[in-house]
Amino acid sequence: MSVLIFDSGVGGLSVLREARAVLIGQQFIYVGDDAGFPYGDWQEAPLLARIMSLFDVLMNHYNPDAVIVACNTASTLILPALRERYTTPFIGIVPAIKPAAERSASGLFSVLATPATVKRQSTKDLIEEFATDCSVNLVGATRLARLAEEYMLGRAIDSAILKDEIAPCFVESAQGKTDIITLGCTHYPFLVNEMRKLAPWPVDWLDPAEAVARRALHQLQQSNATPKASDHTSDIAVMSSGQQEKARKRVLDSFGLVGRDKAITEKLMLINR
């Protein structure tokens, strides 16, 4: 059986890491749309059209047993259209608002995400459903995903910029202090250790990756579909830009994504034009 994990770059590797621990024995196909990164800079209509075009190619080529859309911005935008077009189970990722509301002792927590994610109605709906008794601070970080991508590729990042990006998450009032920050972008978990160093006080950082992996397992268990044959035996990575940057290759290889698929990469690159 195969599971396709889709992200705007290499941030979805945080989800792949958890998925491997839960979805034992699956072949993973990791697709990073680095040519379209970062998604937070896009307007909704062209981004929707781009992602649908990518999936038209990917689904026809791989026909996976399940798909994890490991990008908050994409998940809040694209999932209804994908589920309408395909019968394959699609599992999205959303900010961990429900567990944050359940665990917050002060009732003050922040959602750290891209500007697109914090503006989505789906994010507001989660707050309305699960966190009406809490004070929820929505923080749209404009530079954090790019910082995380650079950090993962082994490049130096500016701590001052990182500190500025997370500073609005920390709120102090008569009610108390922010005690939880839920990470609304799959890139962010790779920066958690750096963010802890810069935080004005300790908080819990919630990463929804494990919950997404378990939901994918449940979907596969509930599906009656016959596992599909695959031409690939190893886990593979496909980057939409087709660039063979050494730093990115090193990161993908370190996650065991040693296979590449030149044919599908060339098809995705046509969408970039």
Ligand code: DGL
The other form holds:
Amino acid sequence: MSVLIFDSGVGGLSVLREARAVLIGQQFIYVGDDAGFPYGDWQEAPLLARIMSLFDVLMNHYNPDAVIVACNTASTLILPALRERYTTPFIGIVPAIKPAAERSASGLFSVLATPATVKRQSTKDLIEEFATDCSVNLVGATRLARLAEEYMLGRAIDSAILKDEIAPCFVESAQGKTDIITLGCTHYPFLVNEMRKLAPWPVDWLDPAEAVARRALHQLQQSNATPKASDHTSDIAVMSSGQQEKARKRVLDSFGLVGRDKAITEKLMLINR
Ligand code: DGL
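Would you mind generating the form predicted together with D-glutamic acid (DGL) now that we have the form predicted on its own?
To see the whole picture, the full complex is given below, headed by that same chain.
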């Protein structure tokens, strides 16, 4: 059986990490749309059109047993359209607003995400449904996904910028202090240790990746579909830019994504941004 994991870059590897622990024996196909990165800067309509075009190619070629859209910015926009077009189970990731509302002792928590995710109606709907008792602070970080991508590729990052990006998450009022920050972008878990060091006070950092992996397992168990045959034996990575940068290769290899797929990469490269 195969599971396709999709993100705008290498951030979805934080979900692959959890999926590996839960979805034993699956073949993983990791797709990073690095030619479209960062998604947080895109307008909704062109981003939706781009991702649908990428999936035309990917679904046609891989026909996976399940797809995890390991990107909040994409999930909060594209899941209804994908589910309408394909019968394959699509599992998305959204900011962990419900668990944060359940766990926050002060009732003050922050959602740290891309500017696009914090603006989405689906994020507002989650707050409306699960967190009306809390004071929810939405923080759209303009530079954090890029910083995380640089960090993962082994490049030095400026901690002053990182500190500035997380500063608006920390709120103090008569009610108390922010006690939870929910990581609403799959790139951010890779920076969590750095963010912890720069935080003005200790908070819980919530990452929904494990819950997403468990949901994917549940969906695969529910769907009685016969596992599809796959041409590949190793886990593979496909990056839409086709760039062969050493640092990126090192990251993908270190996540056990040793296979590449040149033919599909070339097709994805034809989809202009
Ligand atoms: N990893 C992505 C997310 O979860 C988005 C980063 C970006 O492309 O801006 O939202």
